[in-house]
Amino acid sequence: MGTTASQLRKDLLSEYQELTFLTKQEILLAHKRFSELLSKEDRNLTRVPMEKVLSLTELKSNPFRKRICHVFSTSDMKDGSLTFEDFLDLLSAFSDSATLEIKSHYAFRIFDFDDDGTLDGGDLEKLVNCLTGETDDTRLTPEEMRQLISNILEESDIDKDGTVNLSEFQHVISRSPDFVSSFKIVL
């Protein structure tokens, strides 16, 4: 794959448009930004290390930035590194044009810290800590955390198995009108 937007083959560009929620211009900009993450010595590499992806302004302040990289990475090393196609998948899922179903699916995967297909107490605690910060000033007390997790499960765990599965999560998200507009990353 080329290193400049002009080097992105037209057939690939058309294929990327068909397979994502991104426009031609968004794909070309994504290619330019992805290429900029590679140093001159790395231009022949197909993956960008997670640390470089995390340097993007659009991800720097996102409390879930590392989880986002891990969820979208196809690396066998499980290191969060991204190929250009991984990067496009990430941008597509976070685009304004992505459907509620796509956005909620990826949000669920991002929040499923242990990758077991459910959100349990441990996942919910990590989720809350990401949102509130983990400093002494912002961290919830153990009692506050227990109560919050209990409230979340009471509201979301329809089958009362002590976890939130994807369909339960999507049910909750469907009642949140701001979710689609706030679950986005724009280059």
Contents of the next structure:
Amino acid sequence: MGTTASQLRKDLLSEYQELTFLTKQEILLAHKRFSELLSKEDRNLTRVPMEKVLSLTELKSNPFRKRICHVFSTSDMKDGSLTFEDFLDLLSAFSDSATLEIKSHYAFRIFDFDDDGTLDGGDLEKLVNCLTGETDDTRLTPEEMRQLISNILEESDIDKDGTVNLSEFQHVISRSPDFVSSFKIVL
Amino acid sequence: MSYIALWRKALHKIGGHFGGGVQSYFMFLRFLVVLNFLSFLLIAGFIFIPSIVFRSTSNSNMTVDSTGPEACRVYDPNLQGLVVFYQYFLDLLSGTGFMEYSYMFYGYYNNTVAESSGFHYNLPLAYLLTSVFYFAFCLICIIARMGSALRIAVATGSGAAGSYSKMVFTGWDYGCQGYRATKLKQKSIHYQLQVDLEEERLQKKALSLTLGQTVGLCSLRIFLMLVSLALIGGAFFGIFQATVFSQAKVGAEGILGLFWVYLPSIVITNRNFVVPFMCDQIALFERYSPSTTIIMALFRSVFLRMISLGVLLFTLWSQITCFKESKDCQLCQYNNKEYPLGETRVGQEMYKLALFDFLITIAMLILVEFPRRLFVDHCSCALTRWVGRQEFLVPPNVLGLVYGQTVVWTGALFCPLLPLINTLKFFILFYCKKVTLFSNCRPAVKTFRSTTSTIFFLVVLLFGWGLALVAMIYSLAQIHPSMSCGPFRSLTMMWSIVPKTFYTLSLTTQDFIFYMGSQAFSIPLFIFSCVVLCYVAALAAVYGKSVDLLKAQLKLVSDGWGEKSYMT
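Same protein, different state: after the form predicted alone, show the form predicted together with its partner chain.
What follows is the whole complex; the chain from before opens it.
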């Protein structure tokens, strides 16, 4: 990759501008924040481990932070570590100018906890637990969870196969006008 | 309306941190600030500024003195020269002394009829018509706002299909940063899901009840409603007895005298705390769904508070006009010994109510909420954990606002500057409540939907308006105006200025207005307005049907689309 801690080459900058939804300022800021995550000894590493990424203030308290790292990581070891380009992909998907299709696509992948391409009951349960809080006193009771999951599947599972696939998910998202503005992370 | 720009950022921040319910309280407060300000502009334009102008030109031949007995026309507002310095402060708090004979109250306005080179301005008529129009203007504003809120509620539909998946898939705000904000959002999502699920469960259970069980539940609810009505009735009887007792004991000296004077207020305050608490306990047995319980509690508290105000007004008027036919009233048809200027007295009472309401809110903030937060944050004993931080409860706060506004409406006829005072009061209240919200309060666990809550706040406000309207109509039509001062001093009834001026109009105008009142005009008008009403009702039905049709079509499209993908 050849990026140093101080400077981003101009040709790379214009290439990134073309490939992502980010503006030049946003890419430069992302580069600065990403370089801060690399400590002095890891100067020649190109991947930032997941723990360091999760220390960013924008991600620190997000309940979906681990899933976000896993989705955007291109690491072979599936450990959620991000290169700078993965990081830019992340910011691009969460940026102001990304389209609804891109956002809903990535949201689907984030919610798909077992990475099998559909949202089944287990995924939905984990999703709801992330939304309400992981501790015991903030979870729904098992009956409430059952009732909620059956309601969700009844509303959004159109082909009645017991799971929500990408098109059904995008159909629900398209009816909600706030999604684009709430699915946003800006540094 | 141009108020959209006022406080927009602050409201957005409040909504993001504390949810839609709290935000709707602050939006309601903003609406009241603007309403009061516009009313003040109305009153200033037609009453206040002409009065200043006429006073400064001071043509004494413009005022018409009353023709009643000499004793009734005496009015000495006790303008002393040098007074003790704290007297000014006491006068400011109670509206007496230097404030009594000023533009604040009814008594200062003259019944000038200014005529100069073609310009004719009848101040008493302007006073009356402005007050009437002020009520109409407030009603129109409230209904317009209710209409826009209803439109949103009908279009989105509370609890529309697809709400669970929408809430779960799109409910999270990824821009939410910080541990506290995240926990808040999670808690509110949790509560919202729980409430929706419970309502659905209750609905299913209600449908599955047998006839016998339904009858039993209904009779239980009716019985409990009668019990709560009896409680409220008992409270009013207590207030009435306390007021009568207090009036009988007037003149007692010292601390005991002070106690007797404040007895009605003490009883009212006690009732305001005790009765809602008991109604809450009753509500536990009624087994309504959570949102219905909140609404019922709000209506009961409103009922209680409004009628406390009504009892106070009733007692005041009965004192001034001697319901008990005592000999004080025979000379001037009102009690001129104790109330030489009864209208000012009523205005003073309303002014005092508004002011004390404000002072007590500020005092509660400083003396209760801030110390509570300091106590909870710095001590960590079991007591603080049980007490916890203050929770911003929306219904009692909304009631406070509606009560304040009702006081202003009842008092506006006698204290024309009261809307201005109320504008300032609510303006300062916004900032105080915002400060206490962000520093002292934890978010309420129980939230309710913001669209339906706006409508309920406005309905409750209409109750207050109705009470003030009754008070105003009674004042205009029944009370004999004071003969010593005020714009209606030469009349037997406030409303009679209208017929009097009417007969000074030119004959053609009189004939025209008589024609408008006659049957030849009013019956066609009535028929025409019935036709318009039927048309609007039909239009509303058509729109309702088309909304349902669109909703069904949406469902059909999704099913049909599912069919297509199933077949491929």
